[in-house]
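Coming up is one lone chain in structure tokens, specifically the form predicted on its own.
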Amino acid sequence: MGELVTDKHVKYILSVEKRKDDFESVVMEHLRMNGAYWGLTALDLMGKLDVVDVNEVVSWVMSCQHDSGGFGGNVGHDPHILYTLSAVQVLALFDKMDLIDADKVTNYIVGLQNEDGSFSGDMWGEVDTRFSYIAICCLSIIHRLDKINVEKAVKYIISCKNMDGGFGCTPGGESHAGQIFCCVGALALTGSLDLVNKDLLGWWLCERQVKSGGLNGRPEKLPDVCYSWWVLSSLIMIDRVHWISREKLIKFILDCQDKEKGGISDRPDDAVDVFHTYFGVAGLSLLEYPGLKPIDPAYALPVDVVNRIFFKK
């Protein structure tokens, strides 16, 4: 078993932020909200969240919010549900909850909501079942899961299930494993997971392992680092991930580090990114490799966020 170099994921962490101009930081201009609820979420699984200062990242996160409720996904761009989550739990990572406007985001993702239970992304009108994931995790985050039509969501999200067992970003979509953790997420935060089919669900995501041990996202589909959640904490969610092998999946997460400059890619010997590192971190977490603070499969935040936000006297 390979071992996972913890000090150089965090350098390479560190590093992505203060690449202002190279092609990385570039590319990801639009979406620096969730990179850095990447970035954090990693470093806090690594117990290495102390190493950041926190009133320049939250200042940030702030000014990257609307009059609407709804962040952007930095400073001076669109508010979108995914930037407005990932601002929610980078937030909730540095215990900083107090300074969520929770009625005003509650009304931005409340305006997203559609007649037919799904959630609209934006003012522009995609629709999308992680949008109803996400819809559905950050108001149980802010404690306002009640102020949206839960039965309406959680129908819309069952009218996305397959034959197979899988759900699709819409009725008649694909299955694909991102989308059925945040149907399986979203169902399991409104305690709606009676409505699936374990066995038969749990089938099609331990069929995801290939021979090198990694997980793909799709039947014939090449391995991916990403899986190692989106796949893994459905399979814990509906209690069957003894349905593939644990110690094949450490592996194969471990072979696709840069062992000397930090990082984690998609596959190994390809290029590394805060995408992965972060995913790959979490997939060993939920596999419970030794150092990683435990994450919760819903929430996608570590176990003792969580019960900070819910259990905090």
Contents of the next structure:
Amino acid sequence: MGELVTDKHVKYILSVEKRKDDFESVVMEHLRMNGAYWGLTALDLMGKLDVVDVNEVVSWVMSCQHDSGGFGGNVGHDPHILYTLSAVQVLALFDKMDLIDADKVTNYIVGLQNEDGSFSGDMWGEVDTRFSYIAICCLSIIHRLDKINVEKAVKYIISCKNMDGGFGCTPGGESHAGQIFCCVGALALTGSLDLVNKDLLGWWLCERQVKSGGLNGRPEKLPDVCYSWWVLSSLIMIDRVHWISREKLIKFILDCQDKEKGGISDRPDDAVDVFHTYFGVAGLSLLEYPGLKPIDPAYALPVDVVNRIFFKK
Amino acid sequence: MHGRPRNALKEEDTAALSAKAEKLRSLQSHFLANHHNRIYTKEALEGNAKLLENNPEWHTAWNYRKLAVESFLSDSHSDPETVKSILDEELRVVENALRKNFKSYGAWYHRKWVLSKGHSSIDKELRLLDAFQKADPRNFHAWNYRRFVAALMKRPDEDELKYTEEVIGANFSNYSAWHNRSILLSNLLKRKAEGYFPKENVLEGEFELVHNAIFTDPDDQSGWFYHLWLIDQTVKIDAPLLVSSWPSHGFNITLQGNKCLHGSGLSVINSTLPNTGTLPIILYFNQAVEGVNSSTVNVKSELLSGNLVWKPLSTNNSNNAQVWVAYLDIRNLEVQLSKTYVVEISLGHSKGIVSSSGYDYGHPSRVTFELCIQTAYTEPVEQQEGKSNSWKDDDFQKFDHLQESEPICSADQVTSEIDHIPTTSGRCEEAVVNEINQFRDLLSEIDCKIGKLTLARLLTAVDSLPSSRANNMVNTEEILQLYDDLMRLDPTHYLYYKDEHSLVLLRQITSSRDSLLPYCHYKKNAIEAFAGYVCLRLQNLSLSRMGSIENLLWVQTLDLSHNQLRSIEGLEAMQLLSCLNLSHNKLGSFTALGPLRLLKSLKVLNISYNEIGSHSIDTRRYLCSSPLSHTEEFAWDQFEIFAGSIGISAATFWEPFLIFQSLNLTELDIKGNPVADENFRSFLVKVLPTLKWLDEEDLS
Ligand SMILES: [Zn+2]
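Given the form predicted on its own above, produce the structure of the same protein in the form predicted in complex with the partner chain.
Now the complete complex, all chains and molecules, led by this one.
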């Protein structure tokens, strides 16, 4: 299976950052903020964040902020909570939290909480437990979690709990590993994991590991490197990660590398992208793969960055 | 990007792609210019629709359409024809976008948004969905949208349930359909809809339905979770219930103040009490509850003047806990020595104790015990002890038999007087027995993991049914064997089965006084403070997980060494614990010791030879209270000064600081953990001023 070709992945991520005109970059245009977070976090986990021009990135991030306090996915794009979290995470990576007008961002997020405790993604009202996680994570990073109704937010998430112990987008929605990460993450950040049926959910999650060693996101689906993050971080937060085979999963992720040009794909021999490169590297970090910085399963940021956020004078 | 092959592009493809990129780029910039200038001309909207067809995940592009629609609607003067044509056009654009990308959140939401504007053609929505769901029966967006439409048109749950049956009938391998069925059926059962009450009427048919799936292809997971859910529906009791307590119902407790009784002094609780001067009263429920307080729990005793204060034993500072404790303060009691006082605890007579899923404590119950205090409480005298506590085999002796009066409780004892004993109905038990037979048949034909696992779970369930109390645990050997088989059959999930195996083993050990006897020891030549204890030695049992703690509330000395424990979750309930040996396990972080923070009596702790300090990822961090989960205030500034004063890194030591500063240990063994270097030892000495022995070394 070989090793993690760190240098090539670093090169690949940097090349994607620079490319602006090929088809893939154009298609990804609307979520460039997410792309920045994926790429930069992967670089940091590999210990190579210093190759990036901090000022260039940071001023671009700030130029995506709107008067409402929310951030867009790119310059001139509408604000959305999805990109607001990525923007805050990128600033946290670079220790540039002082650039954030925390009250402004807080106002934006507080305004998106609904009466039932749920969160809308933006002013147009789409509701999803992904947005609950994002709101809670973002406010927690800027030390403003007390500004929303946490009790109601938790109650709403619990109302999305299913017979398999997992969680869906809205009440009644099917469990899905990505959604489970969001709900378990939100419950972790609010100290509410006692409301999760850890044995039941843990069994569902550990059964995501298929013969090849990879993880799928729902029963009877194909494995995919991105679930190395969604499933794994959830299993870690509920302390059930020993229920899967670490060695097999490491092998699967390493098999998805493009060893020549760098980057990681969803499955072996598929085309690589930044999204899967980040989730592959982050998954390996969660698996304590040597040479990578540890990542926090709930904040989805390197542990040293989280420590800096909470334990700094 | 998913499922795209990695092949290098041919030259002509590269050219075609870059032409495509250029076209898309131009659509994007035109659209953004229109958006920023609020231009909603026909041409602008067409360009936008083209962009969305190519890239339906562009939020901003959908937002633009919503703004356009709002502006058109306000110009329409509510003319129904105009409104309809505006909204029809939107539905058409969404449909085209969805044909390109089925999984676009933005497209599906735009459709919902259009419907919320008063579009009435809902039948059309169901037809469209049928087509989409046929093409991709697992698409969760489509299923979500289906639930939305069904709710909007107030379609009866019964009809939707029928739809899931059709889908499952066409192909049972559809987890989405089974999921939706569980949602619909839960609703119907909960509101006791006609034909859905009592639940037994329904469950039998459901079991049959899911057998078709599991028995046809046992490796297909589609029916697995639904089946487990059905078992749970069959046997579970929703209402919170007391499962055990300390002191146990019917016990006589004699307190000796701070002197211990020599010789045959096993009938007393001693030593722990002088440490704190308090007697814990523990209530252990079948699930987490809130609302345990002096108005929901009535404690009657001559001994008491005021009310007891009940606290949840929660490692993450929640108000919801399975175990609650109140401390009877012996120091402040005015008692007649040697008199026997009756303490009666009753609960469930008034409302207020509620489970986290909202069920009220259902069955008024009473716990009665007797308490006799023989010696008045005096402040403990500091004793210089000659040597540290030893856990060596040679120092322990097994009991030949246990006297009736010894305060040891096990699962076979009556936990409380219950006014109306809750039972599952006979038909539910029959259903479980029938399932057991079905799965035995399956296993006689084919050796499959889900068959074995389900059989193990069913046998466990039948062993736990209230009515089978008398012949409890008859199936244990078979269950243990099944988990052994599973560890071999499915090595990927080895530790899942091992954890289950450990739980069953502990249930067996704690099931009766007879089964406990081989594990009960007393200490030969014990130093005075620990004489007369029953030491429960569960060492070397290959346990990977703790369990059955509700049967171990009486334990004061516990040896869990030489197992494979990764966590000690639940140990916080053992409020009498004063000596604990966890050496030679797999505890991987300080946060794994979180439950110990709630053990006020703990004096002697051995955590040597674990894995603390060898893991970069902490799996217990979000399960215990911490500033990271907003469940603990932490004065970081002060800690940083303290850390600086003893020359340690604040970022590395805050977690051990949180754990150890709340303990009152006199002895600690921590050697054999990667973290335990000289630096760390000097940190411990500072944080634990009560410590007399560290790694068997006398600190005085
Ligand atoms: Zn993926």
